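This document opens with one chain alone, in structure tokens, the form predicted alone.
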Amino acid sequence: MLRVGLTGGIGSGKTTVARMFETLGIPLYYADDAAKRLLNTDPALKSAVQQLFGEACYTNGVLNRSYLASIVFNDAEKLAALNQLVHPATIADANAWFLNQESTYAIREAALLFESGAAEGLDYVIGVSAPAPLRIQRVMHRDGSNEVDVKKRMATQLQDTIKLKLCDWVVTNDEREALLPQVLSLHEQLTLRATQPRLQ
């Protein structure tokens, strides 16, 4: 089975494109889904974020996710240890889970893949790609950011012109050209490869 990334930045669709996977049977691991959850259930990793940034990180112990936003989304610093608490726990349990799925291949979906190390262990890497206005424009709409915010939040993740460069493939989500043809093609040629080893 292979293992396949999917990434991109803020607000350019990814989710979007990870759904249309979905419709066509192919398991997908949404890594931020996947940080919220052991940040509620991983005993190590809660202990970790209280000792860090505090007791009050949780109530009845459910993370408070708007105090540990109100923390970390203002200072850099206390963002990039957040990161690395969350980060290789989540990778841990993405291993897990590719461990269970029995498709040809399976994706993990994360905004992060290559900031994280989580593209490491990957065969492959998808990435999807709209022009920066745009993507602002769907955050602030999504989201009921202002275009300050969301431009801060573009900023912590690495430029789309690096990005779009580490991966093997890319999606173009502009509005323009039509994403299923794009995913399609991807999904034959990934289920293609799945069954002949990668040359070198």
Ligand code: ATP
Given for the second form:
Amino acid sequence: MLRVGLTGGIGSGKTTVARMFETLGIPLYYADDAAKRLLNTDPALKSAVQQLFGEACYTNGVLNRSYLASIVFNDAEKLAALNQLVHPATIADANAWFLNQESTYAIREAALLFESGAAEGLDYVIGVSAPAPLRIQRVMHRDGSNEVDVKKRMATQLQDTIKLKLCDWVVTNDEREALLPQVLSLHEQLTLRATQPRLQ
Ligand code: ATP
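Output the structure of the form predicted together with the named molecule; the preceding block shows the form predicted alone.
Okay, now the whole complex, with that chain kicking things off.
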């Protein structure tokens, strides 16, 4: 079974594209959801977060997400330290998940696929691209956040120009080019590659 990554900047439309693959029967691992789950369930991760950021990160064993976010999203070093704890836990969890899938290929969706080192264990990576102003508008509309906050979150990610060059394919999600034919074409190519020996 092929292990495929799906990445792109905030608001590029990764989840939108991921849902299309899911409707085609492809299993999807959402790294963001997994990280949130692990922060509440993985005892080693919970205790490491508490040691680094204080007991107040958890209330009755449940992560106080807004408290933790208020600490890390205003301090690049603290965000990097949190990522250093969360990413290895998520990568290990995703690897275990991949082993349980029985489809021709399965997809791991993550905004920080390259930044976290998760791309190293994958056979192929699909990128999703959209113009930055459109991405900002989408996230503001989706989350009710303001432009400054969205730009701040964008600044913590690898730039699209670098990220997309590292991908094997790029899906254009600029609301001009139709998404579905691009996804269907990738599905066809990946299904074919999963059943053929890899060309050197
Ligand atoms: P994040 O990194 O923040 O999780 P994402 O890359 O997963 O974002 P989505 O959540 O898929 O992006 O898309 C962001 C918002 O833009 C959503 O509200 C989604 O419905 C909308 N959106 C994405 N693609 C399109 C499109 N082609 N046409 C209209 N709306 C879209």
